[in-house]
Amino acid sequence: MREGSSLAALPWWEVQAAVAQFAVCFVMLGTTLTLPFLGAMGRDTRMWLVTVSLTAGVLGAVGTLAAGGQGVGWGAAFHPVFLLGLAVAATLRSRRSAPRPTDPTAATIGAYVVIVGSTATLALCALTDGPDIATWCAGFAVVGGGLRMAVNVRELAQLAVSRREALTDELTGLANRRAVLRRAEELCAERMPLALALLDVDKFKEVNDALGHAAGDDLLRMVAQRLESALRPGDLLGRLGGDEFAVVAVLGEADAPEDAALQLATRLHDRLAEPFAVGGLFVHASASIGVTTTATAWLDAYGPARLLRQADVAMYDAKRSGIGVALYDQDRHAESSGHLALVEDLRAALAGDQLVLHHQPQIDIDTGRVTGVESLVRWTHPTRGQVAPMEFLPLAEVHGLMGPVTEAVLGQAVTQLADWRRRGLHLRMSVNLSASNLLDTGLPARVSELLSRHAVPPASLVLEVTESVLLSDPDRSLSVVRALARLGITVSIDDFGTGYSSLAYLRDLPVAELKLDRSFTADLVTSARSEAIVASTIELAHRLGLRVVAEGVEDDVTLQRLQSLGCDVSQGYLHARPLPATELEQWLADRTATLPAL
């Protein structure tokens, strides 16, 4: 201490007690003041009381030292406030609060404040001459603050890794959906013209199911590597999930946006043309690619979500048309954008039982008796009214909803069959299967369980498949059809004569029925060629023991010609349009009055 100072005349323990009070209160106050960064201030009254108390303690210590170590004057007035505030804070009960994640940044700020405060205390101790309790406390505080900062640096490094992982797809190491949208958002904010391409790997599900998930994962990694090799510096490739990838590319100012976007999509598509070596086999895994673009002149109308939706519309257009690559066009795809909303409505329809069945009678040509019905799904939309099957069934197939739609149709069909049988009405009921249904190896077991639950004999159910559906994956489709036939279910080839391998299917498939396409019955009486085809088909089917059903019969002349050719069953508007179950029952009752008993 300096000579002449009033503190120099005091015993060292009195001086050090005042300095220690100042050091402890100052360091604790600095720590407390970091609580706002942790979100604690404002939520706990005790924090405010502790802050006020420690502030009073610092001011009281300063006042004591200023008074030459005498506890008098304004310095002494702060001591009761210091003690009273801490006492009240200790008696208050803490409030329950939701757990909050730790923030290394806030903790680092707190450690920094402690180090600064401790350093100031050490400087003050140096001015008061020699090591003492305050000096040791401040030294320990500096060491503790340094260790805390070292721990925080490690936590910040781990946080950086976690954030990087949150933006990375674990399987491929590419950017994930969040990173792709963030990159597009950044470019939109900078008013940079960009192209967004969305890729869907064709027939990936077949590879995954046939070779296993490990092989499917290998294929996705190889697809990612191929696509990366087609990118320019600055382009971002990401995996959105499943077998969907996306590319965000900045367009040059001199480039024509649409031409540059198409070149990008074509380049990506060509990179996947060569087969991939997966599971000891060479697998072709092409992609359907939709691409959209934006230019600086009209960038303000666009955002990542809208761009992704447009690319999605174009991608499904490419998949449906089989062209591989499609550029979003405002005029051509405006209605397709509404299709996405229709798909979401269809999901709600499945959950809300909005799909119903209408039944079209099938008539035995020789006796005129109704032997069966074909069940056709109908959708009464809450705002759009009746939605035609051709509007939503193709969308259901493309968007992976055909399985749930078929399950709903089969459930209603078998339930209706059971109800009719209980009331003495024995009819066959035909239900159509799609391409995705015939790739579902679990379908036969579910159909068997459904029939058993409702006590409906398998022979009462007819499942119709088309030749084009069978062509999508012949081996797998044939195995599903054979499993259905082994259950005793009647398998029918629908639209017979419009495919490419009809005779081969008649030889290999356990079918029991052929349905002549309406294109043959429409001009049966006016075209000698159509009559020759129908006559030879009926003769061939009968020699194979198959039943023949003619679709699209609309007049008596056609019906009579079919009868002369030996056709078994007639179906068409001549007899009735597809009707709800109650209306069909009334139609049957009216028909019974003029025909022999059913």
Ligand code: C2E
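Computed from a predicted model, the values in this text were never measured in an experiment. Numbering follows the first chain given and starts at 1. Between two forms, the rigid core is defined as the largest C-alpha subset superposing within 1.5 Å. Compared with the form predicted together with the ligand:
- In the core-superposed comparison between these two forms, Ala455 has its Cα shifted by less than 2 Å.
- Once both forms are fitted on their rigid core, the CA atom of Phe520 lies less than 2 Å apart between these two forms.
- For Asp366, the Cα coordinates differ by under 2 angstroms between these two forms after the core has been superposed.
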Given for the second form:
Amino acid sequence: MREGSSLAALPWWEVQAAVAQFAVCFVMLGTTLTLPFLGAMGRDTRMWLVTVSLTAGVLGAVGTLAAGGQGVGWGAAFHPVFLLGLAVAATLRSRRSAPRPTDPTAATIGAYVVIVGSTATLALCALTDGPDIATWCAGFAVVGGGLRMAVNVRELAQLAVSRREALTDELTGLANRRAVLRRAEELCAERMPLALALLDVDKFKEVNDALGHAAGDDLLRMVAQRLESALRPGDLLGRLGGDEFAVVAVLGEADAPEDAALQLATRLHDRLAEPFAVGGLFVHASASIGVTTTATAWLDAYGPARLLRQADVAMYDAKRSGIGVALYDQDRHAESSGHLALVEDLRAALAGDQLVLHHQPQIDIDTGRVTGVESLVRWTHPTRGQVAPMEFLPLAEVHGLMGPVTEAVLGQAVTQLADWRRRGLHLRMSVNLSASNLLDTGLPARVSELLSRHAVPPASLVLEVTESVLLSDPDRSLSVVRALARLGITVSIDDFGTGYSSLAYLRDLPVAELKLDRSFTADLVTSARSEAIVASTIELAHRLGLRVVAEGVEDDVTLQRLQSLGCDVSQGYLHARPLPATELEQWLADRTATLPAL
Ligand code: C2E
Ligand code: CA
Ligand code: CA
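Any chance you could show the form predicted together with the ligand after that form predicted on its own?
The complete assembly is shown below, putting the previous chain first.
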């Protein structure tokens, strides 16, 4: 633009160029501001296009300035490149593979700059009273910018929805873990007295395994509904994941915090007392609830993480002792750790050598010879001492550690088998598999490799599976079981008689052994019905060519009854408890020396 000259006095072609330069500057400004929102350089083609366009724009502007601002200048050469680059960039889509809510910030800045720029251009055009093209362009730009703004408002509304979704548990519609923790954090920040209850559904895993995931989901939804009905205004109920729920409750000033917290937990517990109708059955699914409170004296250390840990410790105590509800007690619980800590300890145990096997002998009822052992995992915890398998295996299953646990167990089992074989002790060894093991299609190949590495014949290994284990994903688990059987490994159905569809499995599975559940053995001599079931099961199994093992044989009378019914193998405290390898060897040696008549 010529210094001192009135715009109105300039010829129209010069005014057009000046206005275009002016508009281009605004677009460049908008683009520069938008640049940081486009994503990392190199990954997104749009970023390169915008950078090239900007460079062209700047070169054009600099070139025009260098030419003394005369006429169209270098801008005429560079600005088409600039505009074309931007136009192509605008039509490209982000290459991000995972869909994520759009961030309207960049577009808002762009639209804002366009509107301001265009309004200024309109004002300039009005001032110069020049030809209409620029006025029209600027007018269109204002309308375009306005439309973009409207789109942004809609995107912001969508963003609000997705933020809400990020705080909601999809299955139950309750708050999720994040929302629960946020709420606890807010209350802690305001120093409001609060109680945090953590709740774990006791029988959830069994229902899920036995009746399938859909029934498990139904149960969780029903539990959520019942719990909701126990809430007071202002309480927040959320699902933390799996079968774990939490309630954050604000306590009244007048309440004694501990009493109020216990009342809350008891209320929640009572709501779950009635059975639930799931999958055509009535299921009792009570819960273990741990509750903690910010107590009378407020501590600065109170925060969601600390409260959650305390509630977890209390909940674990409630579960272990079977009392249903426990209040966190600083004196009693300070030293103990909850089940989350136990899971962490289990990870460490897997890395070290805290998991060992105990072997329980199995006796051929006819000959009295020891033909095999069932190897059962034992965990010697550095501070807790012995942790029972039923205490940590369900946690391992829920927290994805069952694979590594079984891997460790199988590794030790096969090593032990190889060692015994080298020393002339030829025993079969049974190892238990869990639900997640049977979903692992790589398991058969790994077991095969393990056996050949230790030169152990597959026939020496028996893998026990329960019916509930097979139910979680029948197709996949059946294919894993078949692959194991093809290797020559014996597959055994454990706890037979406790599941829902035992006979179908006998028909469909390549099993060679059936283990009568302990509950039948226990009342074999006292219950005629149990005896009838055992007798016909043994007969059926034999007709199918299966070996029958009776578990939990604790006395001679039971053993004799089993013998008269034709049962093949006996396992139980009558013979021996599960023993460490060296003790078992000693037990075998003693037994051979004084072989008792069976
Ligand atoms: P299970 O497979 O039914 O194992 C038999 C359980 O009954 C063992 O308990 C054993 O100690 C116990 N038992 C044996 N004889 C008698 C008896 O005469 N009377 C009574 N009352 N009980 C007897 P344990 O070792 O506590 O194992 C419990 C369960 O933990 C096992 O039940 C099995 O389901 C699971 N488990 C143990 N070790 C492993 C493992 O290495 N992997 C997997 N996946 N599960 C395991
Ligand atoms: Ca077993
Ligand atoms: Ca069993």
